[in-house]
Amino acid sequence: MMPYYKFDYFSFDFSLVVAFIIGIGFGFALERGGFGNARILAAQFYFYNMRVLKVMFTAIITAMLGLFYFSWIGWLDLSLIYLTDTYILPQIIGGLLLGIGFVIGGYCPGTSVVSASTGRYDGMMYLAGMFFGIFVFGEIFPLIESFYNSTPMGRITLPEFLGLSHGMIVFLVVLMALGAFAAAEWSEKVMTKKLGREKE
C-alpha cells in the first residue's frame, strides 16, 4: 500500500535520499526536453512552440491517472497524500506573480535550476534573483503576514470544491488535455507560418 513513508516502509532519512534521486532525475527529464532553454520556454507565450505546455500537461495527465487507478485498484491510500493548505486570494496573485516572471525571464523556478546547472549564464542571474526575492519576502513578511494568511479554505480538493467525483473531475481534465493539444498544435501550425519559422 502507497504511499511507502507514510506505511512506515523506509525511514525519514532515506525518504530524503529517495527525494534526492527523484529531483535529479526529474532535472534531467527536463534538461533532455530542452526546458533549460529560455527561448524554449518563453515560445509558448508566442504560440509558435508549445512544447511546455504539451510536456507539462502530458505529465499531469500521466500523474492524475496513476494517483487514480493505483486508489481505485487499492494500492494508494489518496488521504495520505499531502496537500497545502489553499489560500486563494494571495495563491493568485503569487501565480500572477510568477507568470509574469516566466514571461519577463523566461524560467519558472524548476527550469532555472536546470539551467544554471547546465552553465547557462541567465539562468544563473534568474535563480540569483530568486534567492534575492526570498530574501526580500522574508524581510517583508512581518508588514504581509495578514494577507499571506487570508481566504483561508483548508486543504481542500477539486472534487470537494466543484462537489464532482473523483473520476468525473479525471474525465474533464483528460478531456481538457485533449482539447488543448488540439489547439496547441493548431496555433503553432498558424504562428509559425505568420512568423514564417520552422515548425521546431
Contents of the next structure:
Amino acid sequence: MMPYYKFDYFSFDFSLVVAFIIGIGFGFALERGGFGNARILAAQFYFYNMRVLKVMFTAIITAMLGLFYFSWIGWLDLSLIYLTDTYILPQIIGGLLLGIGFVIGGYCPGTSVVSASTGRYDGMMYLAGMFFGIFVFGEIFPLIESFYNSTPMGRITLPEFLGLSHGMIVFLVVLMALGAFAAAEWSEKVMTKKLGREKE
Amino acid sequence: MSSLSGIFSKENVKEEKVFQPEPYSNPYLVGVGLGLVLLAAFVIMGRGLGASGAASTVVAVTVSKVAPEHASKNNFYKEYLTDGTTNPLKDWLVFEVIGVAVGGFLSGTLAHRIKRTIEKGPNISNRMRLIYAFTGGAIMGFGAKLARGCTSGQALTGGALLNLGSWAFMFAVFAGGYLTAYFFRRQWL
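Could you output the structure for the form predicted together with its partner chain, given that the previous block was the form predicted alone?
In what comes next, the whole complex appears, and the chain from above leads the way.
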C-alpha cells in the first residue's frame, strides 16, 4: 500500500538514501529543462521563452493524475500524504515576494542549486543571498510571528474549498494547463518576433 | 583555475570550447520526467519535493552553533532543530537537496553544459548581476519562509496535491514576477 514509507516498508535511515536518489532525479530534470540558467528562467517574465510554465504545469498535471488514479484504484491512501496547512494571507504575500525575488535574482531556491553546481557564479551568489534572507527572517521572526500564523484555514484542498469532486478539479486543472500551453506557444511566437530573437 | 578578478570585469570568463553544449530538452518531456520524480516522492515517501527547507535547517543549525541560547528562544529556529538526540542535518530535505546538486551536475556534464560563467542579459555588468542575484536570493529566501515553502515545496508539490494555499501562492508568484519584470528588464533583455 502506498505511500510505502508511511506503512513502514523501510527505515528512516533508508529514507535518506531515497531522498538522495529522488534529489538526483529532481536536479537532473531541472538541468535538462534549462533551469540552471537564469536567462531562461527570467525569460518567462518577458514572454519570449515560456519553459518555466510548460515544465511546471506538465509536472503538476503528471503527478496530480498519478495521485488521482492510484488513489482511485485503491493503491494509495491520499490522506497519508503530507499537506501543508493553508495560511492564506502570509502565503500570498510570501508568493508576491518570491515573484519579485525571481525577477531580481533570476532563480528560485531549487534551480539556484543546479545553477551553482553547473558552475554559474550568479547561482552561487543567489544561494548566499537566500541563506541571508532566511537568517533575516529567523532573526525578526518574533516580530512577525503573529502575521505568520494569521488567516489559518487548516488542511484544505481545492475540491473541498470549491465544493467540487476531486475528479472534476483534476479535469479542470488539465483543461487550464492545456489552455496555458496554447497561450505560451502563441506568446513565444509573437515575442521572439518582437524582440528579434531566435525561438529557443 | 581561472582568476577570480576576471569575473568582476565586464567581459565574461574566457570560454574553452571543447564540446558544443547540447540544446535543452523538450519542455513538455522534461515536465513529464519531473512529474514522475515528484510522483515517486509521493508514493514512496508520502511527501513531495522541497528546497528552501534544507537551507532553513542549515541556517538554524548555524545560529544554534554560534548562539545556542538565542536560537532556543526562537520558534522559527526551534522548528528546524532537534532535541539533541539526533543531528538536525540528518534530514530528508537536506539529503534531497544534495541529490539535486549531484543530479544537476550529472546532467550538465553529460550535455557539456558545465561552465564557469554568469548568466545575464547583454546590457548589465557582471558586478551588478551578482548584486542582483544576492538581493533576489535574499528576498526570495525571506518570502519562501513567509509562504511556508518555495517553488518546489509549495507550487510544484502543493500544486499537484491541489492544496488551496499552494495554488494561491503560485498565482501570487507569477503576479509578483510579472508586476516587477518591467523594472528589471535591463538585466535580462
